[in-house]
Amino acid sequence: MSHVTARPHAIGLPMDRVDGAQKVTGTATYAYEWPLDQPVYLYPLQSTIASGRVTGVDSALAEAEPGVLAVLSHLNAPTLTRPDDPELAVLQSAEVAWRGQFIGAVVAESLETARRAAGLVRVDYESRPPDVVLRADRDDLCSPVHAAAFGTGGGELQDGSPADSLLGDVDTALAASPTMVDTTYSTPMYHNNPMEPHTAVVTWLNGELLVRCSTQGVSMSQALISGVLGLEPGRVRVVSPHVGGAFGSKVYPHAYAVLAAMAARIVRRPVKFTLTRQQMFALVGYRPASIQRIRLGAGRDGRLTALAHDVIEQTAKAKGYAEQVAVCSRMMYAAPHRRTTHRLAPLDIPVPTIMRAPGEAQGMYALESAMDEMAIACGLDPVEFRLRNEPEVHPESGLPFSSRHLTDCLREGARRAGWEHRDPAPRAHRAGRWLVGTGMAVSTYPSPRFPGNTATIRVGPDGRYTVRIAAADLGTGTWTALTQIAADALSVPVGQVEMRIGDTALPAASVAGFSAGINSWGTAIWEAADRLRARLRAEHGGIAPPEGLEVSAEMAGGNPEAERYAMHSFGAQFAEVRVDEDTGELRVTRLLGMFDVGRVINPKTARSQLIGGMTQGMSMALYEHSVLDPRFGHVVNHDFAQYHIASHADVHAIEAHWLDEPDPHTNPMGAKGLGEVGIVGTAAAIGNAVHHATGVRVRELPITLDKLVS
């Protein structure tokens, strides 16, 4: 595929969500809402130590409670077939690897009874002092096999980039550079907090398992759940048509689904289990904290001569996980000498996981903050400095970009933001007691296509089309975007297309993640449509036969063009902030993003995704911070009362714009991923604006008032 196939009917129109009426009337069925006959309820027991082992479980009082059906622990739990995965091997040993780990469960006729009985179970421990503090001077730092090994357990997200990269002689080039910046930035733990908690509703019937859960990919969930339970995949059906947000935390099925399945098998009743908000902080992953050292060297012409990006990040001793924090520095700017490294600090903490724009969100914060510092050191405007260092091809692989219109984003974004009126001097502009500053940064995120997608399309004698693929809609608009793609691929109005997704009874699909969903599923649908149209023309004169006709298209591999092109989305972010000169109170008064995301399938849902990402980036910059207690190894601010996120009152003017530039190589639609590029770069743009307003450079997120008041 080397060109975009144009069938302009629905793609590009701001179509209302096809599931919108269900959402606003409350008839869209989420995982916990499925009606069941005589369900029972599970409440978990969690460890109160971060490292050690359980030495005793006294469940007598709990078992005596009326309505209690079972109390599970490692002493009586069924044996699983994957004991090598500490995250999924629930209740398989007495060992405790982090505080909040499942160590048991109570199953009862009501949730209230299960919760009360759980409090009656006495657990004794043999504890070890927890090791939970991330420091750059640790002597046990290790190199991951990959810089993007998203956990273990298989699936299309497991492979990653090499942990380190080197081109040229970085140290010599830095020493010879007329201008150099050497700075360290840090980001804390961030917890995914989708509105819908992680939920599993499980039913066993005739040796087969039905799991209704909140997941980003039913096909992957089916593979992992069946594997750990020792079942053939065909004996596990996973259903998840609607998901109330995820941000990466629902890519991998976590222990809660396995625990619910074990309980349902024991009590022989359907089991409902949903995590509380506090439990989610220990059980469903988070973005790991990072310490990043950036060194940049530049010549007198303002062009980079050397770039070094060295990352230290936390991971769990129980199960390794690494993020590609420095990989963004391998492709953003031209520099003849460059090095990136990743090192892990294994700690007695829960297992991290994917969170929106994993790696790039932290890495671009550090890189773009350092680029702002270097622009100032070189006496150049930050936009001009980036334009001067724009690469013609991927700086390390040498591959051309499938499309890269970042310079257009910079120029057009600057024009829309009124950048030409900016006085570069810090503290140069005020409005009463407020210091006013502006800053900018760029953003990027890969635009891949995953393998393992099959789409089936059936046309009936009435000319209506049913499209079946086990894709996921996390609230992002998948139902709608895929309907538009199918309509254009079939050259029919959207009203003739019925989309079915979110069920392993449908043809398999990759997960919704890595900004690859529409790229991957849309390509399979487009190919199936082409095959169906061809058969209709060849065999039936273009008219559906009385018995109907069905075709399938299986996209077993990824994008073959990825071997010839580097595929990424890009953006330029501009921020205006106000800082109270006396108190350090900080307001973001304007955010503007200009994006290069290929052909936009639906402008309405696309804008929602981009401004949502920018809002989340603002939350990353100013509010979010999971506070880990070094004495006990748990996050203490584990609810919305203490873990602060951006709310409506915090978001002032926010704008998302994009170029109309289809990518000829990513997929037949010409689209690129846009679910994650919006968050990337936002935190750096805000931090750079804060420096412009105050003269204070904050290199440790979040930017709080205590860091601005001396």
Contents of the next structure:
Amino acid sequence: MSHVTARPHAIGLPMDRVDGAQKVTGTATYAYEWPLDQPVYLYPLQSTIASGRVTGVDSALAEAEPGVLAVLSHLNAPTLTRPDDPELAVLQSAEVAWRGQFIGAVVAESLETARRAAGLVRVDYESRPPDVVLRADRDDLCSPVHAAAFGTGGGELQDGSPADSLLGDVDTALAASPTMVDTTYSTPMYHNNPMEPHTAVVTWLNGELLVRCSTQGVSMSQALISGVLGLEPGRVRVVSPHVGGAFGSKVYPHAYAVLAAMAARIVRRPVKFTLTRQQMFALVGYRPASIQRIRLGAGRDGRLTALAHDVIEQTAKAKGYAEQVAVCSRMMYAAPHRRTTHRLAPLDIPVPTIMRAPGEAQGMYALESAMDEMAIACGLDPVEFRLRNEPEVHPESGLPFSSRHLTDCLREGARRAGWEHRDPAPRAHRAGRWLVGTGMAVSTYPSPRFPGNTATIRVGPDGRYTVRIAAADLGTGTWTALTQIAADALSVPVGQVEMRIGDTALPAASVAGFSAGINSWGTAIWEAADRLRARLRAEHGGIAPPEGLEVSAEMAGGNPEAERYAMHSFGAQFAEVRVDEDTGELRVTRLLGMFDVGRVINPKTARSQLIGGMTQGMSMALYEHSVLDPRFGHVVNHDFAQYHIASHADVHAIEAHWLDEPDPHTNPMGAKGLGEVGIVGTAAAIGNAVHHATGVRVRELPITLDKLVS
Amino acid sequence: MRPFRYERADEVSAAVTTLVRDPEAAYLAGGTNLVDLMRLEVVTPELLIDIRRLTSDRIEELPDGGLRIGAAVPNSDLAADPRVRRRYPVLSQALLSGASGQLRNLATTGGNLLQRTRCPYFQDITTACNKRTPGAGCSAMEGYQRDMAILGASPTCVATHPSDMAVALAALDAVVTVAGPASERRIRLTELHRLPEADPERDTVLARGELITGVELPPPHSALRSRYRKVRDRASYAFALISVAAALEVTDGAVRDARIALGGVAHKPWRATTAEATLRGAPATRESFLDAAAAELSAARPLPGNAFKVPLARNTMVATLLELLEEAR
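Taking the form predicted on its own as the starting point, write out the structure of the form predicted in complex with the partner chain.
Now the complete complex, all chains and molecules, led by this one.
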């Protein structure tokens, strides 16, 4: 028996992770570790051409290997019922659309046997020369046409935004501007590279499919996997309680899950399949490369008169994917004349996907680098220049912001970073062999709420609450933060709340993506808690009945306030870098971020998210770069020895702070998204600091030492 | 990975005999490189002879004041040895700049010397490589060239040797002791590794079955100061774009002796003999160091994708020598 008590305020406390002990003791079961009775193992065959078709598959040697149960290819694979998604339509034709595409699989009693036998399959091809190079002068650039997967805007870009936007007369305004900046920046292909590789452990039981995998959303995986296999969604269960990192690459299910399901149906045994690191570079998406031209015009008062952001980006011929790279330029700064465009170069390359802050990460690198160049051209301090161009309302839609405390972030961040003492002259400060410089940039990311969330809360006679929603914790601490939200919504201590997530047996939930997780799931939980408390009060005198009480809240729609307010997180990042004058070696000696992310649910996990994002932003600025070989179409540096991600030794002083100003419109908690805003702007802040240190403006990421050595 | 047999050898002579007799056999020491290559099917031995107990894992004083390092000494032990740290700082620094703590614990002295290039095309059996399959062609020549050689390459191979330790040993005039089918022989470290020439499949001059048993360091010159400078794409856990192992002795403002070796530039640790000769007797100044670096690098033939390595090597050599000069004052 328990009485509803005063609100204990778990929100805002740095609670330890509810799954922390499991993780550090190695008892948290990740997908591949799930114990199975007599599993078999799948090893894939991948195309060694980037474009063409398979003309022959000789699997006799592989099939003769002891322990081999099946060799799959397009010749014998089952026909998928709804192969609408070209990425998921695995083994449905002989066509090869990128190098590394699945063209078959070997299923065997052991992983070693499967891998060895895969090497014995002989594949013949009819090959076309691959076309994989992104250039601005290609004559086949096209407008995005594919409908968005997310968002309700109905536009062509991945987030639902329209491909182009136009307000006023940009060219005339630019021509009339006393100061103009016209620069082009490029960002390379980046791979998400979560620590835990993508995995599917698949069991068929009485015509029903159980998929244990590592995903950012079990409900979406269930919908897409059941769809492609032609099953009722209820006959596919997806389970994914623990996820060892994702960074967007586990939002959509990829072909590996379908391939494993196919194999399990054929051999009638549970199938385990996990990708190798090298395979992940061809099969689970990446951030597409971009070439971005930015033109800014400014008046003598240091206010922008015109802003044009024209983007060319990679996409796959196999499946159009158009990232919202310039969408940030539609809302960031005031300017009467503005234009953005997105054009695609369809190439013989793997299918891109979401990667942390898709669009904003690249787009704000370009915009914030150009803003630095413009501040210098105007003779203004970069912080002051941004303060002068702060919009009152969303510059295109005219909607007010639900909350926008960017100017506070700029001022407070500048104060903490010691910005007022900065000498703006480049190449003016040294420490021994190091040239020292500082730079800043702004961060932003939308704070949407997704539809399709149901939370169910049951209170038992013992006064314990079980909260059920098919949410996902990617290792970020969501499990813990949702527990805190539920506790406060129920007005009970967190110890009385048990949170269950990561299983389609639970009420449906949207994906952990677009920094929408807490907003979407937390709102459903809050609503269910309100309803439960109301019923407890009305029907049971505030006391849990002996049979317990269960209440659900189904949030079919998104945030109705989104029609009246533009909702975004913000931040300002300050970087100090040192560049070795002899070698061009670069060290980021300090990174400081000041964020406006609404109310912070858990400062401990929030800080990890923000400094994690900033570290990934630094990695994007300086190290990461997927090198496509133009002759073969594969990523050459496809392992952790060669694809450089920031190491511990690269991270020096790093700080994330926040204003803790609740947003009155995003959700009942007053929270805004913070999973992605941390990576946005970091690369520009570092690039701007490199210019300040050296006088060299590098406009192609990553900023490697060869671009600085002389 | 292909199936393989595993045997632990008890006698050097038996291990050598097995390797000479069985063309599909290979020595296994720390395995930090070999096992990776087996997983990738870059190498496919049918028999692994575990040699970890065959050679010494001790570091011993030599009568002349030098040190003898057993082939089985782990990289981490060698880097931490007080005698090495005091008398041969360049070697300790080189070891600690390579790999990771875990890898250094497992990797051995002999294995470090015999590790294979990390050329991405060598490590990917779907792309042609003369080192892997003689005559197949070199994918790196017109491919991703950032980590490729600028000195001593051939039309068949532009790969670099990845070891940091070997660069320091080259500068220190180390000698490798080798057991083989015939009697034990001694090879100067600078002559252990080969340039690719027409047969890049051969990394070293070792004959089939020959086994490195140890490395001998000559006595350190008391006035010789040494250091290792490694330039790479991130602060830790990356192979050298350029590395410099240097020792410098200066008397009355003139260079009396200089030992310089470069890493990341060639198919072997590159002893910069031209630079050394230019420096000997020259005034110990920045200008002399620049001249020496320029003389050494006049032989450089960079590819379009690694032309930056020439100025980078020059600047790193000069900076390292200047630091040693500063230290001597």
